[in-house]
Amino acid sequence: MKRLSSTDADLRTAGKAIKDGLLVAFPTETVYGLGGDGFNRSALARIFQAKRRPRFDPLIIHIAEIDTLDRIGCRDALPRSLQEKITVLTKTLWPGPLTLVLPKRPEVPDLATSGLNTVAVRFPSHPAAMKLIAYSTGAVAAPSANPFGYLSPTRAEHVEKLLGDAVDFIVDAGPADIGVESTVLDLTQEPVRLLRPGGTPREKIESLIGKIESREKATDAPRSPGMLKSHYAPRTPLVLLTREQLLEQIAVDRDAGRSRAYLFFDQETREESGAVDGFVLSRGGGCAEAAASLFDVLHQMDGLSADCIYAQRAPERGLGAAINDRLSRASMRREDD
């Protein structure tokens, strides 16, 4: 594994070693992503390998033109009004945190669809990755750069750590800014669905093409990245409360002299716990601070040692949502397990 800069030379570098079949860790606005080219079927392969990731859980395809959007989708099979508000999509919050499910075109591999006639695909708004897709081939598949099921790297360091040599090149931009990965939409067929909720708010979407209909729940054989039960997880247990159980939770450790990580959404519910151990996502209490910082600060936690994570619930608003459902499912994992 080799660790490159962003610079345009670097990204060069990167770009062709996508074309020549290699797998490249990189940044995007909502979290580094591993990346082949996805119409590669080896280099599928190897995401798959590399992530240990199951055949049956599909990849996003990143571009970096709207134009290339039409030689992995086939939005002419849609009805006008799904069309049309394709391009309302596309015109307004791309590049962006937001990625479309669309009828697939035959000469994208069945390996990156998980056999589904489906695909989805996403512009994203980081300059490296814009600039690195359009130095490969145009239409790069970049699920997260992480162990299957583990929690998203929204470093480098990350990467490194939990990929290593299964990764050829590392390009390290600094954090991600928005930290939690996009919004995934299924315009197949009206109504729209929301499949998971991510960096782009359900409530903007709405203001654009009217109400969508609640995700899918979580599943086993999902039909979009990013829609199993068990996903985002920590090694370390973890158990998702409101804000009101979690000062309960922390009361009854005190009473039990037991000493265990708390995750606060807040400074105000930190303070008011007493806790003097905890990490806290906002400190001023908005969403999109928080989830700027929700995988950091699990992987922190993660490393010490705790027999037991307590995080609060986000509000439900906005990006506290797509919050809410990556703590949940991490919750979930140790309930499967």
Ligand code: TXA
Contents of the next structure:
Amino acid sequence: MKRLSSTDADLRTAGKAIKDGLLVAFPTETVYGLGGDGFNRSALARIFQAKRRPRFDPLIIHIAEIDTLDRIGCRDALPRSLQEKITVLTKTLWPGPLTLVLPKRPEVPDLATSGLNTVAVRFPSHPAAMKLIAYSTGAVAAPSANPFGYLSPTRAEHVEKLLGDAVDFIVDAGPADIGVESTVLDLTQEPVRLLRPGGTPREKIESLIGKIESREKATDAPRSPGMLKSHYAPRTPLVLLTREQLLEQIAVDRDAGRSRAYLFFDQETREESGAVDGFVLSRGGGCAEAAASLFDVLHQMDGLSADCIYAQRAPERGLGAAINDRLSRASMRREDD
Ligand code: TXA
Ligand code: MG
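For comparison with the form predicted on its own, would you give the structure of this protein in the form predicted in complex with threonylcarbamoyladenylate (TXA)?
So here's everything in the complex, that chain up top.
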């Protein structure tokens, strides 16, 4: 893996590499992605191989210009009410951490969409991502740059450690700002459905297009891509607790003379617990700060060889919903281990 910076010259090199069918890991405002040309079948096949990702889990195509949307999805085939919602969402929230699932154009390779007749499209707001996409083919397929099922990468070092030479280049632009993946929204039928809570809070979407439906219950069935129960999981088992349960657990551990790996949502809970160590997601208690450090902290905690991580739930609002979604999937037992 060759390391590049986010200078214009390096981003041109990275863009050309994608044009040539190579794989480039790059920063977005949410997490680092593993990019390849969305219309190149062999690049797409390499993405699945590098991540050891099952072929039934489709990829997001990243664009850097709104007009490219119509080369990938067919919004004109949808009823007017949905077309209007798409217009409002793209005008207000793109570029940004929101992925839209639309009917797919036949030119998009089936490999990218796992044979579905829908396609996921995202217009990221990270300046390096935007330039890289513009300098490449304009349509970059990019899942998060982690092995399938493992914690997502929010730093270039995570990608280097996890994927190494399975990737040709990595653009390093420092830690990702948002820290949780984009919100995925299904706009192929009414009611509009939230498939994955993420960097764009549900409240913001509902303030623009009205009430949206929650995703179906999480399932491992391949027909429900993006909703796999166990995902984003560290190797260390993780138990998700409310604030009160965590405080109780720490008291029990203290009485038994043992200490475990504790993940606090806020500094106040940590102080109240009296625990001498432990990790804190947010010093000021805010969900945006907590989301930005979530995966980095979990990567660190997974390196401690603890028997178990006890993690505190975030408040279920704004980015807190995405944090709780990732923590709850991290707490599911992995079937393949
Ligand atoms: O923030 C993000 O979205 C990051 C950065 C790199 O852009 N990307 C990312 O990609 O998280 P990935 O592949 O790790 O997650 C994409 C999610 C998966 O859960 C996948 O199942 C879902 O989007 N997805 C993709 N195409 C879909 C489709 N046609 N229908 C339903 N879900 C789809
Ligand atoms: Mg992922």
